[in-house]
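Only one chain is given next, in structure tokens, and it is the form predicted on its own.
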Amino acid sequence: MTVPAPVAAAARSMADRALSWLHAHRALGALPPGTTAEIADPDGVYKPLGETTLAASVILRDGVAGPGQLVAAQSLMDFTWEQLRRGDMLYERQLRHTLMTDPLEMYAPFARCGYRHTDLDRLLAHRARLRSVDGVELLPNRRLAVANAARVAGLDQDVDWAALTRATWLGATPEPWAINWITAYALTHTVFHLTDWGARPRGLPAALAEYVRTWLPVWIDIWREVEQWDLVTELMIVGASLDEPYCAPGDWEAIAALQHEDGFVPCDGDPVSDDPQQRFKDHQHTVVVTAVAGSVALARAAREP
């Protein structure tokens, strides 16, 4: 199974004008003056910053941008590293708080990109031997978040992957008219992290696989339907991570024709603030998944015969 050529030209326009956007937004996502590594509210742009830095770190993994977005991408990672001061903000919180999982979690696109933290790698390598760590609860698409992270930034590890794969919704094979809009994105995030956004499409176990491509393609008619388009575009992000890709040249062409010119993409079908710093906040993430979706798509696309 092929990416379409459709398909691939609508992903090139949505990657590259989707990191356009938040390269020539970057100053919105930055962290306020004075913010240390406890800060009060991680979701607020501490997590926005690091959905920026996924977003490059895939381009420069998988690139097939052109050199002019290289190089955008290259400087949104380098923007993004300063904010956390080079590292030493990510070393500080994981310093302070053992258990917490965000330090691995945001420094791990950075890795994969050739940013290192001399103190946070021997840290992480020291936390990961940890009985208390290893016995830290999380939702089961969070645990794959930080095994992937720990994969990505080359900590030693003995991970059973079929048995995290196995806690989770997906890993169930359950009833597909069953699943909800919070269901449908841990089922997004169990597929990016185990195929690590893309590059290993054959982790995801081969039932999974089938399952997920048979059903896909309902699931984003909904979510079209009713003009979720943050979820529709992480939706075709793990159509684009198969072992045989499902893309759909309509519901790409939908998001590419969606996307306004200077990259910008809606998260869903409500008004748009005209508030330049509350537009970014309620959409970057939207974009970020534009950006990685057209990213991936392409990459596949090249891989092939």
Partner chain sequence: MLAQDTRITATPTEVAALGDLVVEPEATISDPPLPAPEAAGFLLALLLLSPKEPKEPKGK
Contents of the next structure:
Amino acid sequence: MTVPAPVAAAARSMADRALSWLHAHRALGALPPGTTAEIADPDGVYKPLGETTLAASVILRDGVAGPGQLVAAQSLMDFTWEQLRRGDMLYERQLRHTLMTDPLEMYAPFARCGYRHTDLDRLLAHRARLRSVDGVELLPNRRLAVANAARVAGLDQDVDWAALTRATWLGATPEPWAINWITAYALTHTVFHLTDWGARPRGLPAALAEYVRTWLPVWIDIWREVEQWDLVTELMIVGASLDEPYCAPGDWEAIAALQHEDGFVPCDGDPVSDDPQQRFKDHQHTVVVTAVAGSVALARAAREP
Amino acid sequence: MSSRADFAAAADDLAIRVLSALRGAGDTALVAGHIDSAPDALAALAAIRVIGADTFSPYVLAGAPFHAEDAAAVARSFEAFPLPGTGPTAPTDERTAAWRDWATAQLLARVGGETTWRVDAAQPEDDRALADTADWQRWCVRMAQLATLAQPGLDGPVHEAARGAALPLSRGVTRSVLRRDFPTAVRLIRWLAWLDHEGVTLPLDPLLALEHVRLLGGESPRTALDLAVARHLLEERIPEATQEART
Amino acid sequence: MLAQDTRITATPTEVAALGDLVVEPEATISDPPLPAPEAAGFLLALLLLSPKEPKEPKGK
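Okay, that's the form predicted on its own, but what's the structure of the form predicted in complex with the partner chain?
Zooming out: every chain and molecule, the one shown earlier first.
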């Protein structure tokens, strides 16, 4: 199966408009003045900065957006890189907290696009050799996140991908009718990291890809019915990341139709706040997911014979 | 004047009787008994059309002896309510009801043996929607409505469609469980059980799904009957006579 | 008790009521897998493209 033409059209519209929105509203995602590497509330602004960076890095990596969008993506990365004091904040945070994984995970999309911090590179290379770091107890899909970040950042590492994969929920190919909301996110992330955000479809073992292809239509259907747009769009990234992509035009056209003209996408079916800061806080994640979904599907469509 | 609620209550009553016969209780004419003890005769006859081919499941699945009065009672339910349309212009719901009546008539003829009671319920003509599983969600809802056909001794275009649709049916089960629509889930699990009985490989374990919906969904009489038939198909040997009738 | 020779015929309304019962539509979705407050602690451990913390249950 290929990526159908209506999906490619919807994907272009989704990626372009989502990126425009992220760029236009970037100031709402700035760190408060005087933020130090300690970061009292990492989920508040720091993590969203990383997510915006990820969206821009995937668009730059895939290179399938229009020239204007590539300029905007670069400008967005310049902005988030400046926010993190050109990597100094990540370096200071990793220096202070050896076992924390978020500096590496935040750094990986920058490293992919050529934004490097020499001292952080050196520190991460040292850290990668520590058994203590490798032994940190994380959820299985989070271990994959760290392993993929290390791979993207070019760290020398010895990863047993098969063992890490087996430990995840998806790795057990469980009863598809016993999934819940948060486990669905664990599943999407397992696929994101194994395929490096859609760039390495074969990174997902064939048996798991077949399992996902079998049940993805059901999961998308039920979460579409209850308007969980953020999760639906993540599941659509999963479909576009399979070796044999699963991209149903109806799903892609639904999200493209839901997206506002300025690129905004609501996270669910609840009423949306009129306050710009609140809107950014509640829905920036979904716009990021939409940008990544569009870029991954477009790249798959472009790579097909 | 009888209402839908009266019919539903009578259908529950008949389901309870069928279930108890399926579990091997007694040797009485269960359908005739259901009619005779009913406060509302029309509702009792309607119940036979609701339970449909499952009325015969004690005979088909558990080898219970058949009584001629039961055949008469089934035939009378067809006199009380007209047959739905089977022509090319009949609405889908009517064709679905017609398939159920066809199945009832088939089993009446088979189980009734020498009795003179016959019902002339034809198959719907050229029901092409049966083979089109592209919209698997809607298709599965229809197959759930046709779940009384999922039992040994019956074969036809509906079964042919099911044989080629292990994946859509499994997706339908998964979707219904996640939507917590347990009656629909159970009816679709019946089709999986029927496929399993036919030797078709399934992408999910039907017994585990059955146990899950039984524990979470509760057991209204009609659902309990669906569960019991599905469990028979999955776990137990079908009596020899029926095995032969299947071929 | 229904005598053997009694013929009963349903009215059109009764025929329609039977039709409804025979061909039951699927139920409306109830209590689907939605964000649960207990997921919040778990979410703090996730970074990058994990969902927002769930809001209060919506009673959908």
